[in-house]
Amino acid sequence: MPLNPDRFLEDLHQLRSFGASGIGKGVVRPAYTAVEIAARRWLASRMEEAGLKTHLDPVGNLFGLAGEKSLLIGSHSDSQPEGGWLDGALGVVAGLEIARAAKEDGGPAISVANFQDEEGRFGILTGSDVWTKKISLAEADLLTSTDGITLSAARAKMMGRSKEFLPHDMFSGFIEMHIEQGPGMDASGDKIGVVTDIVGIREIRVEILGRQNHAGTTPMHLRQDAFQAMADFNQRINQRFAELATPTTVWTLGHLEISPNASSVVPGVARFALQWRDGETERLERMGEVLRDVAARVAQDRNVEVNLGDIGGIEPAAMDPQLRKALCTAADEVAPGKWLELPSGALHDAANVARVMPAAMLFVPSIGGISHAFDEDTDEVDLVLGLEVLDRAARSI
């Protein structure tokens, strides 16, 4: 039996019930809550039902297994705190698709992972930087989300149902599809993107302490304004960064909170996350120091305190060559002119996997470039177009 689009768009759909919110098909599903449990249930019960053994390990990550040994397909089903349906859920549900039919018409073994934590909830691609033996579990457990969670805290929630870790030579390699979550596929009319790399990424959290205080009385040259020194701070990261920057190279910072945040009140306290990417690690580490350099001279100038968290990250990934040419023929045999070969700026799962087996990943367009955001979307042509491509891909390995 040939693939099932239908089948496909049904379950996709119905994964994007867990956490329905906002507009258009928003979804709100991070990882480790509630609804991301539910839904990770439900996804076990389709991938039994398709006839793979599940397999849930310590830190949460979800596979469907085909066999001793499999080529894996899949992604992540958790979200950004405000997401749209596609983001990570496209590659589980394809992989889960493909491997169904797979199994219904004597195909090779295909496996599905789910991967947890990959929107970074608590770090950055949680579920398979553990799984890759990047960090430890302990040293996972000790991360702490935005709200005050720790990652142990979270995953005992699934305690009593998990297994040991699957052991990667199980696996003959990983392709991850995706929405591109950019402008380009979209703007090109490009239909399928295979991608060449993935940028590397670096993240901090900041905390500047200057002096909480009255906003009428004190003097505006006596003042240890905590945003203002944030905003400061951003202005000469704005410019040095500029200056090491490739059109590629972007950074962000975001998830500000302002202490005490009153009107009537000088702001005692400012905390941030400061996140940059790059496809060379050379300039991710470069970027770094001038981020230290930054630092010092707003603690000085401004007369607070900078404190610096740790700097978390993962390095720029090649994709496998031999993984990448099977879907490059597929491409060309399914959408002839309608494909290209591209970087990826957004982080993915893809990029752990790649240190342990070989690894790939494909693009479909993301309509207006939108992405981490309520209205994502893509066309179901598309969709359905991209799992052709990867079903091809993925029977010819």
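Next up, the form predicted together with another copy of the chain. The previous block was the form predicted on its own.
Partners and other molecules omitted; one chain follows.
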């Protein structure tokens, strides 16, 4: 095997040293921070050593180019404010090793991608958003991080910027290897996951206006309690969404606030966000209609005002059938009986790249399903197994 698993794991640990923090194998390396730029610079040097030509585009995406039309393999090296060592990093370092091995033994032309700000310090998947023209660089420049910095200022700090974005037709397709970030494969014992599609997301902000009042003197039947209306809304949504859901459909009420938030006062205002995810646009739309119906019923039954914001989101992205097939074949050869096909509930750069070229994804398990946390981890044997499947698939295309 031309691959060098030890070198691959060594690079992964070396990359972790940029921003290593917290418990376990924790990493703090948010997009455009000094340590993140240093990590990207180090990755560029490793790409050069591997015989790849590096290219940094204006938004900070780093490419290691094979020098001819090639398959692109990669992910991102920025992290959540409290992240683990594999989220993104695994896909970039896997791409590096596969491209390096191919260069060394006369394999196929493989280029490496390292997208910037996948974790959305500024946008959604900022680097691939801009490269795939989902948003313009001018629009992106106006995006602001929660600490008040504009993307324009952040990217100005990056090393030796290139002048242009790479054309998409330099690449025949894109494959992203990633940790699952969920508990499914860890629980089932599967070692390789071939992604069928990346789910779409919808999110809405809801405001319920009731009547703030005294918690002692306002009889139960006369209350217009905004919290109770929210709880009712939540209960009805749980029932109605469950009727529409597939086993992989999810919905979450993860952000809420009530006002005045005092134990002796009947709440007058409740604000919350509801997010739902599914692989099919039609189902996402239908869930939005159900939500509007629930809102109208709660407003009527509870004598409150329910104000709905716009429904925002991202469309589902189907993975390319041919690339999927190559991954399935390789998985079946390398890990027979220990792989499966599954959708991705998390968002990835591959969802953007799928809009401009054939794209696919490969998962390896996450121990305990933990991610976006310092204690995120995957057995190194599983990391190497994923690397082998990806290498075999890349050589078969």
